[in-house]
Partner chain sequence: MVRLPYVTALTTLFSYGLLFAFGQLRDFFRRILDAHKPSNLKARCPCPRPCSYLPGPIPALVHGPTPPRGAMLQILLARCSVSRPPFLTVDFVAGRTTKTSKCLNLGSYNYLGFAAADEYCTPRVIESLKKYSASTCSVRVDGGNTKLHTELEELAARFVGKPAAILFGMGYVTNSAIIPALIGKGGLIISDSLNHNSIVNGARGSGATVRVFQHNNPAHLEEVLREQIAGGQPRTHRPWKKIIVIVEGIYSMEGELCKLPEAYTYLDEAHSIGAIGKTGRGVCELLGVDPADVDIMMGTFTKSFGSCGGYIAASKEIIHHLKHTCPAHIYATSMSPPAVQQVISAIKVILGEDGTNRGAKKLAQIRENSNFFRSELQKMGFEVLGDNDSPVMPIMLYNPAKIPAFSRECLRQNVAVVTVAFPATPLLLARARICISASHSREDLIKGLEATYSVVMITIQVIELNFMPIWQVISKVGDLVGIKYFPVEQEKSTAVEKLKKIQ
Amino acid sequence: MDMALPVVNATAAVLARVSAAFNAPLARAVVFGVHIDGHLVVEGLLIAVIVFQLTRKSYKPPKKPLSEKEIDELCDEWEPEPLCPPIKEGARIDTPMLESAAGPHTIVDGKEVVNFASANYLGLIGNEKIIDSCVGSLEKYGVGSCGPRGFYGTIDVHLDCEAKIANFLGTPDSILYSYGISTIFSVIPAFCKKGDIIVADEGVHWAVQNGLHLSRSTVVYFKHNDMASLASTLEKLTRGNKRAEKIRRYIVVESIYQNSGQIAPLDEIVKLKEKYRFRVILEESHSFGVLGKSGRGLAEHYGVPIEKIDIITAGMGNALATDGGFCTGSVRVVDHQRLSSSGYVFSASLPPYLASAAVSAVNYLEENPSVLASLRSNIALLHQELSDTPGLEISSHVLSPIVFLKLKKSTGSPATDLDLLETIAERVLKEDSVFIVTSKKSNLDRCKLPIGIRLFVSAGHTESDISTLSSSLKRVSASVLSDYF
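May I have the structure of the chain above on its own, in the form predicted alone?
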């Protein structure tokens, strides 16, 4: 097409001159009694030339085919694009390998260590009653379910677990998911659709971010755990906006933020929700079994009626020391997911022994509320011990089982900050046999909160464990960060 255009323009110019000659008084003809002017002949010729130029091939293949040698040379020279981009050296993850259960003490690379890297909040990993319930379930049901819940994958223990969680939290119904992290990013798209508005905390972790992305809703972030920012955002979205009154609107927050250890002020969030007529989706993976007088989560902690929270989700791999997740709320909220939530509809159901473990873990919590006092005592002691750690400061809530340490003074480079924190974690493990981790994020994680060292406190930790961690962290951080504070 591009090659034909100059030829067409040149032809048109020549024929324009010819047309002038044909339009002279003598340039007329009579065909079958019809007078034909010269310009009609010229226009016909012009159309024929244009059609010819448009239909001709712009590329003529070589008459002589390539030889076998030429084909081989071309193949040798061709370099395909890589299937995946190369992994940068700094992005490689070389994590320590556990060789025993991830309890308060575990074995890493053949050496016993104090474990502050596992979210075993109630210390239930290795609990004999839970193990016995799993063994009984394995003997009765086998390992897997081999089918999704809606297609011969529902087993009576699933229904028992759903009823147990609903009764424990005081909600009408609940629904089980087979994988903890998939719970929240299946629930959000099940309710939030294109055209809806979601107001989310900027500190939510990757699973929540993925759910927001999959929903295709309009997502607006507010400053991390800042209620003034949330109120301002809601006001801007609703003030004078009649369209906003007719579409679904949600607030999405975590009860305890995985990326900071902060606790969401649910009482204020509920007030804003009611004022601006939004729904609340609350992610409770790190607060279920931890917060509240009896471990019933954030609503119990703040004394907020559970029915004021529209949708609650949680993974069961933390306090309950099992796997899978659940969503709880009204009967309509739960029934909607049984047909519309991808993680529920298309995944094989939760292995029965894991559902049995969850039931046993909730039973244990109800029968032994003192375990919560032990957990909170350990959290308070660790805060006290680490309050004067050189170069590091605690930024998490005093009741959060995630004790989050960040640099008092950032170097200005996230990569350099991460290198310093990982050096501290590596030395603490190597020199003092204390297993800790940093909050290293993947390239998919859009959270912009500062990175830090994330310590998971367990009710199973002893004062000696906490003292060992504290002294090691203080000594190593003083050495590594001596030039930065």
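On a predicted model such as this, the values are computed, not experimentally measured, just so you know. Positions refer to the first chain, counted from 1. Here the rigid core means the biggest group of C-alpha atoms that line up within 1.5 Å when the two forms are laid on top of each other. What changes on going to the form predicted together with the partner chain:
- Superposed on the core, the two forms differ at V49: its CA moves 2 Å or more between the two forms.
One more: the block was the form predicted alone; return the form predicted together with the partner chain.
Single chain only below; no partners, no other molecules.
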């Protein structure tokens, strides 16, 4: 009780003081006869402080822009790199010059040779009907079309060609491009934008890589033609990633890879695509007119309905023996490209005679499906004959018309490998009059697959051509590669 009393007194005193302070009349001052409230003084002081701070110069580290004289000196000193590196000693410059049509037999540098360097899979080079339709077109329309498709460059043969191809493949519509490689590198940026995810095979060729780069999407590569790697990549990208549900996702594969001759297993890809909800862009340049019972491509070969593949592109410079490319898919896919695909809108349209050549080529394929059987038997024969080539092994698929031979044992440096293969090709041409080529790479190409000798088999080759090639190749590679194995 004794302790409580002083505490109570102290509390009461504090309370009294606080209430006094609250209830005290507001301080007032009278200046020059004007009443000023206390809070105004506080506000006035604050304003004065703010104004004072604002008028002070803020401290910035002094910026010393370069004087004119300094800029002149820098410009004089600046030495640009040369526009191109100097010519290397001993670099192979000359390419063989053809003096006749690139059919199964052709004239190279004055000599008649057997030609395994042209992707003339159906043997349509030199076909009379196609040449006649081209002549008709040339006489009617001239050579060029002199304008993009939007500016009076659309000619009726273009529409015929698009309808024919769509009809042949069983899709609603297709769109024509004026150059083979520009097809894929215009289609990809038209659909894939920044922020999308693309899963692509690491062995795709340069045009596809360029398209992927131009699209500015996130690109993830999976191991070449390895479905397990593809499945794990897709799983990694979509598992637990809520955001992945809302962005567009694509898988980009080629049907027959130019860099290795492998064939993509479309049935498994479609299963994966449906499981993880991706869209598929399929590049069919080398399989259109080759695979499938009637040449309709990879989808027919695997028995996959064509509607399941979202976008199909192909260059027509191979089986159809013409130039240009096409893209096909659903109606929306094709119509979108008519306004947004840069290679279609900003470039002149395909020369009309090439479009009519394409129409005749597809007609020929529909009327003569037996040409596919001869192509297939030629490929099988070549595989059989080349299976025991010393130093070289076949690394392409048994059905691929590109037969890819690579060195059994690499020397370790790509430059030496290329040198050896080029020597083989040169000697085969010189000694046995067979024209073969190696796969060449640009330094802008990021594909790391091994190089090799590429043989393009045609339905127009005869058995004797194939046996000439195989015996010559065996002999020359035995002699060139004898030091290396």
